[in-house]
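In structure tokens, the next block holds one chain alone, the form predicted alone.
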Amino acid sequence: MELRNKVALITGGSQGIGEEIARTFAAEGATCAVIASSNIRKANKVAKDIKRKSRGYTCDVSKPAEVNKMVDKVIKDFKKIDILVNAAGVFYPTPAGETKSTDMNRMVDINLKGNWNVTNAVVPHMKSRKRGNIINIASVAGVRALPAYAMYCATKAGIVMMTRALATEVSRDGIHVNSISPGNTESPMNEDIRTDPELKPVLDFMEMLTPSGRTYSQPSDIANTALFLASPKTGGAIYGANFVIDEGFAAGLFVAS
């Protein structure tokens, strides 16, 4: 029970990596505030499944007013926030010369500004308690360029640097800030690539570039890394680090023989 009596706020907690982190944290004793972008039923279902008096909430992380209201509600309901996991995000191509400004703005507003909005709302509470743990979900695309995904790469690289800078700012307040950069990880976001026969060439190309031979990691691989960082036993001396969990994808060019 690594996280007994801890309260974790998890954005993007109703599906994919965020949901798996919520389930893993709850299994280790944490009460979770499961945040969905708009579907309260999905958030409530996860909260009900994981128990520990967890609750579901909705919030558009790109809107500071909604974020502040949500964070205030979570603190009112649970009296504290020990852990923040910023897992909300969107993923889609933004090819140069073909990307609408609305698509570019949505990417930045959710992936980068959204991460900051929630962090900005939670940090004062953590400072007042002189303790806290913030885990940002970045991406291997923040450390390795992906053609046609320039804006996604930019937002995730921004999260990595935001993590480092914030860690230097708040570590003296007892707050740990670190990031995890997943590689290809099974989630609803990429189900089409994994299952659509027409997209098999894309899948084959990604497999060719993955040294481990396992093209998609499991969400549990990322969740266990988050648990490592959130646990007082293992994450106590870690500040401003970025953990790349990607089957070796970012290590360099790999072509299967």
Given for the second form:
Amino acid sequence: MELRNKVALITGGSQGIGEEIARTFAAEGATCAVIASSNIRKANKVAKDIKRKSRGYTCDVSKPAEVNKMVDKVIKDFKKIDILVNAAGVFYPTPAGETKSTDMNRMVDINLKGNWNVTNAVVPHMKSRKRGNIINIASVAGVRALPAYAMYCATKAGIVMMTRALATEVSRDGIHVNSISPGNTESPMNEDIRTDPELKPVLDFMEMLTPSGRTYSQPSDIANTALFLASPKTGGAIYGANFVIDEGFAAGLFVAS
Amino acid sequence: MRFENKVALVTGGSSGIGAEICVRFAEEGARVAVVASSSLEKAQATVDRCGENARPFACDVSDVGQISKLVADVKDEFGQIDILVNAAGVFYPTRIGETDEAMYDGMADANLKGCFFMCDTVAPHMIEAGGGKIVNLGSAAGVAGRSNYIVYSAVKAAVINMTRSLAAALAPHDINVNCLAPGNTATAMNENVRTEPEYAEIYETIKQKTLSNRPFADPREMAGAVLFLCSQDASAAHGTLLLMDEGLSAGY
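Okay, that was the form predicted alone. Show me the form predicted together with its partner chain next.
Everything in the complex follows now, all chains and molecules, and the chain you saw is the first one.
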């Protein structure tokens, strides 16, 4: 029980990597505030499954007022937030010359500003308690470039540096801020690439770039890393780091012998 | 017991972070080949802490001939090598105008050449066995410069990037190769810096540059990270750098 009596707020907690983190944390004793963007039933279902008095909430992280209200409510319900996991995000291509400004803005508003909005609302609470652990889910696309995903790459690279910069600001307050950069990881967000025959070229491209032969990691691979970072026993010396878990995607050129 | 029936070979096992890695592997069920650079007696000190499932070995990893013999001996003793941890290394200042060729070669041979040839010698056994785990010890000094440790920071940067190349080469064989980069960690090697007034200025600098309130990390936490990287939980990690430095490299 690595996280006994801890309270974790997890955005993007109703599906994919965020959901798996909620399940893993709860299995280690944490109570989770499971945040979904809009579907309260999905958030409640995860919260009910994982027990530990966890609860579901909805919040559009791109809206600061909504975020502040949600964070206040979580603190009121659980008295504290020990761990914040920013896992909410969107993923779609933004090819140059073919991308509407609304799509570009949505990407930045949710992935980058959304991460900041929640962090900005939670940090004062953590500062007052002189402890806290913030885990931002970035992406291997934040350290390696992908064609047609310029804005996704940019928002994720933004999260990596935001993580480091925030660490310089709040580490002395006992707050850990780190990021994980997952590679391709099975989630509803990329189900189309894994199953749609039309997107087979994208899947082949990913496969070609993955040395381990496992083109898609499991959400549990990322959740285990999040647990490693969140646990006081294992993550105590880690501040401002970015942990790439990607089946070797970012390691470099490889030739399958 | 995450490592029952596993054999871990740990270089640099006689002291510091390497010794803690040996002890923690033994605590979690692994059989451990404790490798010291100079003598069996030094390795024996760690073996005594590990209990009955550890054996002492001596090997100067800057000598490729000694590496071949070591790996053959460990294979003879345990029958398998599932995990390799390259924690052997030397650490001393190499300032401009104060560094001779022998100091340069000693640094590069022990920290970089030794790491490569350990991987090169052990990997075929892992490939034959269908997989394995390798963790190389980099350093926070390998992600930013150090004015007094020029060669040390260069070879540690090389270890970090070599880890990525090794990962790309060995991931197809189900071998996870990753790098742990510790920052300042409380070991016997730096006890003087932490305790003696003569080093107060250096200690103060480290304290200021460290983002957390703890200028020197606990070596057992470094060992914990190595065990994590060698566990099932990190099976998607290939070529990753785990920077564990109290925030030393994140900022300014």
